[in-house]
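One chain follows as structure tokens, the form predicted alone.
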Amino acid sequence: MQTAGLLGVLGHDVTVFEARDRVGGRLETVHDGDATYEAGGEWIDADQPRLHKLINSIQGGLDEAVREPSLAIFKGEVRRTDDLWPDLVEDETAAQLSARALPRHPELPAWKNRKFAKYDSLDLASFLKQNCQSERGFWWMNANLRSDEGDDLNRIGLLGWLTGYIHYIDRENLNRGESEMSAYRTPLGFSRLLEAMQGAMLGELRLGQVLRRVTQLAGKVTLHFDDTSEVFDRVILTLPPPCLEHIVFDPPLPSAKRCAIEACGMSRAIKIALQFKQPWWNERGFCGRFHCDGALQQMWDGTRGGAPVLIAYICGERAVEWTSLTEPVSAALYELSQYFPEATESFERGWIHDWVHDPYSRGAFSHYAPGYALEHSQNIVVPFDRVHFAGEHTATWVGFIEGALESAERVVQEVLHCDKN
């Protein structure tokens, strides 16, 4: 949406399709009944220049999240996080000052690290084993980073996360509630903002439209979908890698940009919405947020207005076992009141958001899986003739809102450049 709003307003037709039966993708504010919450994504951080510009043009502002006080739970201790057990503070603080010095100067874009491709091998996890001394320190550093990549932290390459940090290194603290990470949220939600750009978007937007072939052909591009097909000079590609995978070329793309599809990380991460008569956990003493080393991995407040919302995010391999049962809502209910009884009794109903298996995206958000950095991050980038490629998955800001709209911009110039040429 983003980039059709720029390149329209620079004076080009354009025409967005949307498998999708709504706008947003990946981002949706659900309204029903009295509840309102975000079903994908939802936080902002405090340094990301571009969603804090486009909320605020639309918006008027963001809504500062409420993070403190929140709770840790390991084995079932719980502690305050301002209060965590000293071995954990220790662990936390070799991590990041490991983190801030291994290696000294990465570059962006990802693929510049040529003389770091020692750690391109190496995976998330196995860097933090190397630098938590106790148990629960690992334990933290691990609920912490796979809730920010949404997965395993041994399907997260380490070059490729160290590049990201880039975006982070000068943030007073990576892992706290005080840290600079999803310190907002949008006032009205996403689905509204989307709608906004959407009524302001000088183009066309057509839903329902699933994109199956595309062919190039004597300086045209044509889109295939379902029951029509349609010409352009030029196409912008955002699909997810993993459903991008799904659309014929012709003719093919090259080896190594179907490579760097392929192989390109997909999180795995669902949410659970569980609403309540009231809001329990003020009573508690806490703000509804925590981690913990149960099945439930996060949780936080979600209500978006009306009634009372607890979100569980649950990532990696846990939440690929959670899709498969039978009452998942049930069995959130139930880890909850293992540490607090009282969910049981204000509990009204919940919902479950599979990102996992949305046919629409196949996952939640990309990430560079070991090897990727150095092999592919690049590939994944080049446009193919007259088809460009945008979406998080090909920014700087990968896995991010802020990496979408980033990508808008790259790309926009890419096909000002194209066109001049």
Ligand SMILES: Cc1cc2nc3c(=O)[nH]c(=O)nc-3n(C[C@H](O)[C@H](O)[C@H](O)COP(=O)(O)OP(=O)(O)OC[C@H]3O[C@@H](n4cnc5c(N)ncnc54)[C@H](O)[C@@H]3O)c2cc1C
The other form holds:
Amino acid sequence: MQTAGLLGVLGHDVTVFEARDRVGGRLETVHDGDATYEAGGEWIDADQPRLHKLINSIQGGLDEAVREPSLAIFKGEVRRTDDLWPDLVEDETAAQLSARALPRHPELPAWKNRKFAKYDSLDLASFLKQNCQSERGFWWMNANLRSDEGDDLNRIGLLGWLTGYIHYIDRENLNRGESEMSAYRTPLGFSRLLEAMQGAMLGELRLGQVLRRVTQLAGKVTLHFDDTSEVFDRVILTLPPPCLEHIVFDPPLPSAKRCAIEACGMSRAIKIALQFKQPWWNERGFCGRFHCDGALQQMWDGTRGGAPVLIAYICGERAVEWTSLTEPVSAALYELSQYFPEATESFERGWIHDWVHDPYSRGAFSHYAPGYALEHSQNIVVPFDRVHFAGEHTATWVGFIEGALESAERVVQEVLHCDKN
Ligand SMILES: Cc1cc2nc3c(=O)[nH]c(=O)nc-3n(C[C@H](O)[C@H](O)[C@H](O)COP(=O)(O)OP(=O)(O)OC[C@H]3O[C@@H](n4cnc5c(N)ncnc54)[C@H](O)[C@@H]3O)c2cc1C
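If the one shown is the form predicted alone, what is the structure of the form predicted in complex with the named molecule?
Everything in the complex follows now, all chains and molecules, and the chain you saw is the first one.
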């Protein structure tokens, strides 16, 4: 949407094809009865300039998140995060200091860091194991980073993570910039923002068009959908990598490009939203946010106006397990009631959002697996003749909404440059 908007303003004739019957992709604000919450992307960091600018221009400002007091629940013991176990705090500090002491100045984009090749084959879980002495400390660091990365940490390459960590290192707070992370949300929800962008877009939007095939011949690109095909001068594909994998290219993509698409990690994350009669967590003296070592992993207050909603954000192998349950919402409520029995009484209804099996994302957001930063990340960005690639997986803010916006700016420059030459 952002790419189309930028090109339209520059006078290009743009058509957007979208497989779903709505715009937004992995951004979707659910309005169901009196409940409103974000089913996909939700949080905005303090230092994501493109997203701030966009939201400020359309919705006039951002909502500051209430993130404290929050809780940590480990082996049944509940602690406020301003009163954590000393061994956990020690491990957290040690791991943060070690992360800062690794490559002092990794560069962006990630593929430029050949001198740090030794980190590329390592994974983030091994790094944490080396730096945490206590079981609790390892659990805590693992739980926090797994939420950020959206998957189990043995799938996350250390160099790829470090190049993302650059965004945090410059933040003032040593605690991984915690106070600046997940600092804001959109006041009216992402769907409203996207509706406004759609309204302002100069160009045509066609919903329900599932791309199957891309052919290039004689300086033209043809897009083939189920019932129709259309010819263009240039095409920008913003499909997530696992969806791109299913597109047939004729002539075929160069092997380096295909490998970069196939090897790109895609996080496995789901959300389960639970609506309650009242925000019982306020009476309990916390903001609704907690990490626990049980099946729920992490919850927060997802209320975006209307009825109180708690969101469980579950990642990695656990997320896949949840998607195979016949009653995931009841299971989530049961798990929650183990720590907070009042949740059962207050419960009204719930929803699951399974991004792992969503046919048009096939995962939540991309990450660099071990080895990806140096071997593949450069190739995921490069165009293939008149076909260009954008989306969060092609940005330095990999995995973030900010990355999707960053990629729009980059790909527009790329197209302008190609048109000139
Ligand atoms: C559960 C969850 C939580 C998240 N939390 C955050 C967060 O707190 N903060 C944050 O910054 N980011 C978060 N993200 C990530 C963020 O939502 C994404 O990085 C961002 O929205 C991706 O934008 P995109 O334009 O690159 O891709 P998408 O939004 O996925 O757009 C790609 C589009 O391609 C379409 N498509 C796919 N296949 C086809 C096809 N064959 N034919 C036609 N169209 C097709 C899709 O329907 C989609 O609309 C989260 C994501 C999820 C799922």
